[in-house]
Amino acid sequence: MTRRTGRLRPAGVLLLVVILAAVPFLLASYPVSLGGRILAFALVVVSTDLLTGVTGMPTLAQVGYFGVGAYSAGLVGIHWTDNLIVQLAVGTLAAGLLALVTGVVAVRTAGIVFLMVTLAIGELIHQVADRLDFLGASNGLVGIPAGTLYPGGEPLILAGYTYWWALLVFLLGLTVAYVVAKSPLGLSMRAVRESPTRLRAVGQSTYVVRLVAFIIAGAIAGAAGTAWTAQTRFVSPGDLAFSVSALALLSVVLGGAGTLWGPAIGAAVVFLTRDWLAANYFTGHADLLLGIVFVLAVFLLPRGIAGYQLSRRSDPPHSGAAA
C-alpha cells in the first residue's frame, strides 16, 4: 500500500515559485496588484490552517492579528520609518505579542467554545480599529508612504515591486509554517489534534503546545498584514470584518485542512471568485458565487483540493469500487 504524503516535490515547488515571480512580466498592473493581495490573504489562511488543520483548533481570530500587523506597519510608516523590513518586524512582533496575551485565555478552551472565543477576539480587534481616532476610526488609516527596502532607497511604488515584496513575505511565512509543522513541535501539535490524552501521558503539556501554536500563527498573520499594507497603503476596519475571517476558515476547508499549501490555493480561488470573477462578470453576486463554489467543493472535493491530489497519489489502481 502506498503511503499518503503531503510533501510537494522540490522541482514542482521551484517551478511554482518561478511562475509566481514572473507574474509582473506577464500581466498588467491591476492583475499584479490583485495577485499581491491574494498572497497576503493566502498567508493569513496558512496561519489559520496551522491552527485549524495541524493543531485541530478551528479559529476565527487570524484576521484580527492580520489587522494588528497591517495597522502596526502603517503607523510605523507614517510616524517612524518607511523601511519595509522594519515594518515587517514590528507588525509580526505586535501580532505575536497580542496572540500571547489573548491566547493565554483562549487556549484553555476547546471545540466550539474555542471557536467562539476566537470570534470574540477578532470582533474586539475589529471594533477597536473602528473607534480609535489614531487608527483612522471607521475611515481607515490613510497617508501611509510607499515603503523602501533600505534607508535612502527608492520607494516601491510600481505594482510589480510591491508584488515581489508580498511574494517574499508569503514565502517566508509559508516556510516558517512548514518548518514548524514538520518539527517536533509540529508532531506535538498533531498529537493535540489526534490524542491530547496520550500527549499528557508522555509528560507534555497540551496547554503549552496549544499556546505556542497560537502565538506562531498570530505572528504569521501579522506578517501577512504588513504585506497587505505595503501594497494598498491603506488599512480599513472592513479588512478585519467577520466575513473575512469566515472566508479564511472556509479557504482552509476548500484547500484541504492540514496541508498548508492546499489552503493557500483555496485562498486564491476564494479571492479570485470574489474580487475578479464577481467584480467583472457577476457584479453584486459575489456571495452567491462563493456559496456555489463551497457547495460544489463539499460534494466534489470533500477533502479539499490538496486532499484530492493526495488521494489520487495514494489510491491503488482499480480501487474505484472500494473508494
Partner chain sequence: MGWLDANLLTMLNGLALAALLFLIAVGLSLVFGTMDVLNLAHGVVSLTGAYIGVALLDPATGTIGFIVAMLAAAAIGLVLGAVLAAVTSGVSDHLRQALLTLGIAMIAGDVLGEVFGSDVRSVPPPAFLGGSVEILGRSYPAYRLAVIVLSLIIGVALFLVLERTKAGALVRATVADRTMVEAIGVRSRLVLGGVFAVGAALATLGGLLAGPVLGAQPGLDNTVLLLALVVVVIGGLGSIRGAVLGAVLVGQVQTLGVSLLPDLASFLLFGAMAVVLLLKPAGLLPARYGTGARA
The other form holds:
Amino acid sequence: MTRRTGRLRPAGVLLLVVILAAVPFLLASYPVSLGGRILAFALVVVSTDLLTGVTGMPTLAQVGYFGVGAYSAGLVGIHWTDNLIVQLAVGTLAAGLLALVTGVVAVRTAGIVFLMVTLAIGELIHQVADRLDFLGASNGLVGIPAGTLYPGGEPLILAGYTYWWALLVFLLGLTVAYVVAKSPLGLSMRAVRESPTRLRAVGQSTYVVRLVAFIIAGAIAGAAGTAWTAQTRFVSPGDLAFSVSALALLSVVLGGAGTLWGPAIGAAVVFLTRDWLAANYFTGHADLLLGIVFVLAVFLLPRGIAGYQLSRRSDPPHSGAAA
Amino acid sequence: MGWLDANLLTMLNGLALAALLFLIAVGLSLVFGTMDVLNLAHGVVSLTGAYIGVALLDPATGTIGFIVAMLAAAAIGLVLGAVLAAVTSGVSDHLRQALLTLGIAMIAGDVLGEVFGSDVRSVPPPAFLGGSVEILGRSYPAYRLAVIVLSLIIGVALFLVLERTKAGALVRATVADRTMVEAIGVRSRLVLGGVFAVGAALATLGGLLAGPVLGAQPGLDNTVLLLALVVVVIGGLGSIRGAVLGAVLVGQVQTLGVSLLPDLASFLLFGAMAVVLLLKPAGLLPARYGTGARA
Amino acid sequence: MNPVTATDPSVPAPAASAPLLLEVEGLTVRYGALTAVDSVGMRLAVGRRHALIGPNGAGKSSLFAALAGAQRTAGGQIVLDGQEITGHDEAQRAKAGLVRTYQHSNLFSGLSVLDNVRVGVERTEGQPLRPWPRRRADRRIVEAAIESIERVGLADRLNAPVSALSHGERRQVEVALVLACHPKVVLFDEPTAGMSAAETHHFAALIESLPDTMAAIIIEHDLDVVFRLAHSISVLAAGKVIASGTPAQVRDDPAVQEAYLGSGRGDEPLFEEVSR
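Next up, the form predicted together with the partner chain in place of the form predicted on its own?
Once more the chain from above appears, this time first in line as the rest of the complex follows.
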C-alpha cells in the first residue's frame, strides 16, 4: 500500500486556518464550543495517526494520555494557577512522562498484541479516573476556573476565546506532528512501518524509534487534553472510555492513515456525526449513523478521505492501495 | 478447606462464565488465526443469540423448545458468519477490516436495540434446568452446571474435528500454507468461509446460552467483544486450547478476582492481560501450526 | 574443521599484509536435533569476492543468517575487521559493517527508491532519531543517497515506489541500500535469483565495480555468475565445507561432484566454463 504524506498547498492551508479562526464570528456559542471540542479531539486523532499511520503502530491508548493532560490541566487550574500556558505545559509533560513509563514496556510488543496492550493502558487510565476521589471519581472533575493567558489577565469565559485557544493548541500540535514526520525520525518511523526487519538489518534499533514516536504522540495527546479542559472546564471519565479510543482509531482510518491532516478531518466528521447530527436529528441513534459512515467509507473511500483527495490528482497507476 | 468452602460457588461461577466465554471467543480466535481477519462484529453476533433467546424462550420452555432455540441460534449464526466472511473478503487491511466490522456492529446493535428496546431483557433458563443442584452442601443453579458441561463437550468436539477429521485437516492445512492448498485444487475461500460461519454459530449459541446468566441489553455486545478479545489474546490467537485457558483465566478474574479484591475490581482484567502479554506476547498457548498471519 | 582462505594462486597474491575483514571459526547452527551448519570456518581478505555454493538444504542461508546475527549459533566465533562480533545482535553487526541482502527482496516497499536508500545513509552518517528537519544536513544525506542510487544505475527511478519496480530493479535498490551503509563485508543471498539474463549481466557488472575496501560473500546457484565474480569458492553440503579454493580447484574436486550428482560415473565434466 503506497502511502504519501498528503501534500497541501500553502495557500489552501492558510485559507483553512483563516476560515477556522473566523468560526466564532460565524456561529452561535454552542456550535463554537462544539468546535473547540472537535479541535481537541482532532489533535488526539492526529497523535493517533502519528503512531498508526506513520509508524505502523495502531493504538488505543492515546485517549488515555489525552485524559492525563485534561485532568492535569484541570488540577492545575483548581489548585495552582489558571494560566493556560502553564496548564498546557504541565499537561503535555505529564502525558509525555506517562507515555515514557508505559511505552518502555508496551513498545516491546507489536501488531495486535501491541493494540491490546494499548487497550489495557487506555482502560486502566480510564478506571483510575473513574475511581480516584481527588479526580472527582465517576462524577468527573468540576470547579475548574476559566483560564487566563497571562498573569492578571482576563479569564477566557466566552466560547469564542476558548475556541481560539483550542485552535492555537491544535495548530501547534499539528505543526509538531508535521515537523516530526518530515524529519529523519519521521523517515525512521516510516521505515519501521514498512519493514522492521529491514531497518534492523541496516543497524537501527526499531525499539528506540517506536519508543520515541510513542512518547511524542503521547505528549501531543496530552496537549490536546489541556485544550479540552480549557474549552469545557470539566473532565469526566466518560471522555476516556474505550468507545472514545475506538472512535479515535477509526477516525484515523476514515481520514486516511499516515496523512495527518486526513485523520483530523475524519475526527471532525466522526465528532460532528455523533455530537451534532445524531444529537439533534436522530437522538439515540449515534451508533447507527456512525456505523453507516464507517461502512460506506470502507467501500467508497478505499484510502480514506485524504486518499480520495490524492486520487483525484493524476496518480501513477501502480500506486493502488491494497484495499 | 474453609477458603474453598467460602469461594467454591464463586469459582463455579467463574467456570460458568468461562464456559460461555469459550464458546463465544473460540470463533473469534479461529477466524483471526486462519483468515487473519479482525472481526469486531463478533460481539453483536453473540448478542443476536441472546436476543433469539429473548424471542423464543419463556419460563415454560421444555427440552424440545430449548433445543429448537439452540438450533435456530446456530443456524442464524452460520448465516451471519457467511455474510461477514463475504463482506470482509475484499478488505485485506486490518485497520479497514476493523472499520468495516465495527461499523456493521454499530448498525446491527442499533437495530437490535430498536427491535427489542433498550431495557435489560431477561432470558429464562429452560424449565428442566430451572432448579438447583447440591454441591458440597451448597445449592447451585443447575443451568450453570449444564452450561459448563455442554461447553466442555463442544470444546472437545471442536478439538477432535480439527485434529482428527479431514475437514479439520483441511483447515489446518489452509492455515499453514494457503497457496499450497489452493494449488491442490481446494477453494481456500470456502474453507475459510466455513471457519467464519462455524465461529459465528458458536458465538450465537454462546450468546443464547449466556442469556439466562447475563441477560440481553444494548451495550452487552461491546462488553462481550472486549472480554472475548482479552480471552483470545491471552490464550493465543488461532488456538483452541488457548481459548480454553484464556476463558478460564478471564472467568476466574471476573468472578473470584473481583470477590477477593473488590477495590481493584476494575483493574484486574486489563492489568492481568497486560502482564500476560508483556511476559508472553504470543499468548499462553499459541497455535502450534502458526497463526496464519501473512508475511 | 575445514578453513577456507580466500586467496587464488592463479592471481598474483595480495600483499602479505592484506588485512582479513572476516574470520569465522567453528560456526555451528542447530535447529533442534538437526545440525544445519557444522563447524564452518572461513577467512575473507579485503577486496575479495567469495562464493558459497552447494545443493539445496546445504545450510548456506542458515550460515548467512548466523553471520548476520539473525540466527542464534550453537558455537563458533566471528571476527569482523579485528573486532569480535559473535555476541552482537543484527543491528549491532550492521552498525559494525556486516550487512546482508535477502533471498526474498526485503525493502521498505511503501517508500520510494530514494527514501529506501536514505534510510541506510541516515543510519550510517546522519541522525536517524532527530525529530526535526535541518536543511543542510538533510540535503547532504539526500545527495549521498542519490550518489549510491546512481552507482547502481537507477537514477531515473528516484521517486518511484519500490513496489512498482521490477524484480531486477529491486535487487539494485537493495545493493544501493547496502552500499549506502559503507559496509566492510556484504553477504549477498542468491542475488540473481529470478533475474533475466540481461539483468544478471548488469548485476554482475555492478558487483565487480564495488570498491576494493569491501569484501563480499555470495550465495549463488548460477554458476556463470560464480565463475565470473568469485575469487574463491566454498562448497557447502549437509552443513559442512566439503571443498574450497579457486574456481578451477573446486571444479575438479571429486567430493564436489559427489555432492552435486551423487555417485555418478564421475568422469563427466561437472562445471563447464561457458564461453562468453
